[in-house]
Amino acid sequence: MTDRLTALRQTMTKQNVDLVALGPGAHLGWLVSVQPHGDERPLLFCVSQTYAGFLMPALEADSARQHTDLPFHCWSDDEGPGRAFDDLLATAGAENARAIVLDETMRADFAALVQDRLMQAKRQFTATTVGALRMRKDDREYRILKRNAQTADQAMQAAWAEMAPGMTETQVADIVRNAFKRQGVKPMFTIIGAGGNGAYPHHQTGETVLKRGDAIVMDIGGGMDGYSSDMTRMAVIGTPPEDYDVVHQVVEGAVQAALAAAKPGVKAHVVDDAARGVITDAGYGEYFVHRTGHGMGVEVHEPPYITATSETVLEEGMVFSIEPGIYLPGRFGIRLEDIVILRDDGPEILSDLPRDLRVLLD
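Would you output the structure of this chain only, in the form predicted alone?
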């Protein structure tokens, strides 16, 4: 926690920021390992160069105190937060802050409270401060993410071992969730898209029955130690659909192109361009309907986003997905997804599970 506050203050100096104000959520949890209960009562964590403390509803103070020794400026329902927040700003030396950072995920009325008190301040969001720091993972975060990837490998293989014609998508998802639970991992999401359902990138797993010849998209993730896994693999029961092998090869080629393009100093859109170029050149461009990837950390989706328009410069330590896909309506979809951490010489894939098609009952 101390190291992250120090790093934040160093970044604030570089960005000429006088005050950072965060609400309950991922930014706050990452910065000081506290996740206080959030409701409509203003709850803020404010950081200046000389001070860091909470605007804390009295109703939440005793519970929150179990998780942090940082100072509280408490307020009660009968008095409102105004005086406590003024006291916090004064203690932080920020009553005349000229540049502030607001948590873009906080409630609008929380943000208004800050802006009403600091009307003269220039406002920005967290992209160049907390957000920028979160994008670069340290060794501890890498170890957690790597372990999470390994649990997903095992959960995927557990599903493959039991999948059979006649099962529903939901039953396959249950196998995955139970496999995560056996490893002490909280299931986060499980997309199982059989046959034509695989052509919906965010298919809602349901009661569709698996049958021979189905290509099955399997996108799974489980959480442990504050972080998650996220991977997508393909399985087929018996003989793959017509043209499946060709399309799978194209998607794998897009993955390889994206991996080759991902280097420190490269803009994120270059990685998307590489994957999209392979798919477009093969004649399937209109069927690649989403970005190539998203960052991952304390949130499953966070910066950097690997999109066709992103100007974010990739840096060593960034963690993100590479997940191109081709979705053929009414037939099948293919998505191959790995989470990578960017090293000085390129990406390291966290999963150990090959992206080859898993053929069941062959």
Given for the second form:
Protein chains: 2
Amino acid sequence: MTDRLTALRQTMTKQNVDLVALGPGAHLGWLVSVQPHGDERPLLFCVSQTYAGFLMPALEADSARQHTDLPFHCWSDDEGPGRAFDDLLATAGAENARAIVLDETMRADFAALVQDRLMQAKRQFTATTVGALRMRKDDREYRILKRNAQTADQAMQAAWAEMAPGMTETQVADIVRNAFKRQGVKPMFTIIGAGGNGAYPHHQTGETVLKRGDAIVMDIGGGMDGYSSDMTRMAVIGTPPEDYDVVHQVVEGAVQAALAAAKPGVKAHVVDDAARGVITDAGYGEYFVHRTGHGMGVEVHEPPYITATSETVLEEGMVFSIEPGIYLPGRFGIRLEDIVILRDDGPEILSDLPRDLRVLLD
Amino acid sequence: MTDRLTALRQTMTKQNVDLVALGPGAHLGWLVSVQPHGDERPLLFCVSQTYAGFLMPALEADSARQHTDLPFHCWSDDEGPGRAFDDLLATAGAENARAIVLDETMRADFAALVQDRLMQAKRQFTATTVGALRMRKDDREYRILKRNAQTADQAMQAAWAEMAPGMTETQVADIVRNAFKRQGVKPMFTIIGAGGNGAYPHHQTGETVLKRGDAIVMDIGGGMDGYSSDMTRMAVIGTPPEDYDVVHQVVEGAVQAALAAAKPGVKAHVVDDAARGVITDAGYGEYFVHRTGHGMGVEVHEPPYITATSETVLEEGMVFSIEPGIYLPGRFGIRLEDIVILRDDGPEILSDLPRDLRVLLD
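Shown: the form predicted alone; wanted: the form predicted together with a further copy of the same chain:
Expanding to the full complex; the earlier chain stays at the top.
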């Protein structure tokens, strides 16, 4: 905890940032290991070179106090947060801050509270401070992420063992969720997209019934110790639809091209270019409608983003997904996703489960 | 849906607002019955007098299109949202908007996207537009809220039927959650605070074991058809702790005073004053650390807020909680909460369950 605050202050010095203000959420949880209850009441954690403290709704104070010794500036529902925030700024020596970093994920009215008090300050979000620090994972984080990936492998296999024609997507999702729970893991998300539904990358799992020959997209994740897993595999009951094998091979080729391109020192867009190139060359470019990947840590989506335009330079210890897909409207979708940690010689895949189509017997 | 958009445009005209921009969330769901997937990709719904359309991440478009016919201005991960947003503003005739309303709940970087394009515009949040329109509920909303309250009554009674010494708070919460699920209701939150834990209003339900004589705060809610329930009752296994009955009577007196004060035309703070007055007069003022209530609709917390300083005038059809509490650190907490809808002659309580302490036999 203290190490991260120290590292943040070093980046603040380098970048001439006077104040960092974070809302409840992932940045705050990562920085000081506190996850206070977040609602419409302004709750901020503010860091200057000389001070770090919370703007804290009074009714949350006792509960939050069990998780941190950092100072609170409390405000009650009847008086509102203004005076307490002024007090915090004065204590932090930040009443005249000229450059501030705001948590881009926090509510717009929390950000407005800070900006309206510091009208003269130049605003930026956390990309080069907290966000940048979060990208490289340490050994403890790696061990959690690796173990989480293994629990996802188990949950995926549990679903494959039970899936049958006539089951709904929701029922498959329930098998996955229960398999996570049996391992002490909190289910985070479960996209089960059968047949044409798989052509929507963020399909909302529903009451569609699984049929023989449906290509089924299975994108699952579960959380433990503050980190999630995230993997996508493909399954079919019986014989896959026409053209399936060809398209699967293209997506697998895109994954392998991205894996080969990902090295420390390479810009993120080079990895996207590699995956996209394979798919475009095969004639499916217009059906790959999203970026190749996203970072993963205390949030399921976080920097670095692996997009066609990202100039972020990849570094050892960064963790991100490689998940190209081809989505054929009205027919099927194929996405293959693995989480990798970047080592000095390239990516290490966290899952131990092959990306082959899983053909289930009827 | 169309009615709500029309009503919004009427308030915009009255208040000289040129553009309303909402993110994914409750305001948007209420206004146009769409709940698009929200992540870090800017997704906005913008309304001017002549136009209403979405800034839409390309990969969400097909999925969102299943739920709305309103126009999309799509952007892809590689190009970013800038051009599509400019296009939306131009189509809406809002490139020179002078007064804009922003969704206070949306991410700070979504708000910044709008503000950075409309630097000259005066910003306000939704309190007097979308927020104000949402406060008064129609008959359909009442019927959903009433039925939801009844499912919460059932879930509370299911817990009472099974609670026993040696059970953990989490186990009690699981009973409540399962009782909601059996009724087709999605569990939304379950605060179970045994003994000293009850003195934290937002206690995080955990592994504390229920003991004989613990006063147990039970604050539960479950959702169906886009609305939640929210109620708090008190239970004890065996004999309540010393002073319990006296304090319970004070909190019950505060509830009744608030119910008596709540009439159309009265300011919200008058209701808070009534409840707080009873508790203060009994000598427990410093232990009532939060507002008396909050509105409830498509969100569990929404306007009107029943605080000591709120000047909001209560109107027929408004739905809000009355939930005074007394929190004695290290000993116990007592909160009694009912949701009411304001009728012309006063509040109608949605729950049918008495607020008496539920004494469970050992």
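Residue numbers count along the first chain shown, from 1. A quick note: this is a predicted structure, and the numbers were derived from the prediction, not measured. Rigid core here is just the name for the largest C-alpha set that superposes within 1.5 Å across the two forms.
Selected hinge residue, R134, C46, G195, A268 [rigid parts, motion between the two forms]: So the residue at the hinge between the two forms must be R134.
I'd like the rotation angle of the smaller rigid part against the larger, computed from C-alpha superpositions between the two forms, in whole degrees. That works out to a rotation of 11 degrees.
After superposing on the rigid core, what is the C-alpha displacement of Q115 between the two forms, in Å? Reported C-alpha shift between the two forms: 4.0 Å at Q115.
Please report, in Å, how much the Cα atom of T11 moves between the two forms when the rigid core is superposed. After core superposition, the C-alpha of T11 moves 2.3 Å between the two forms.
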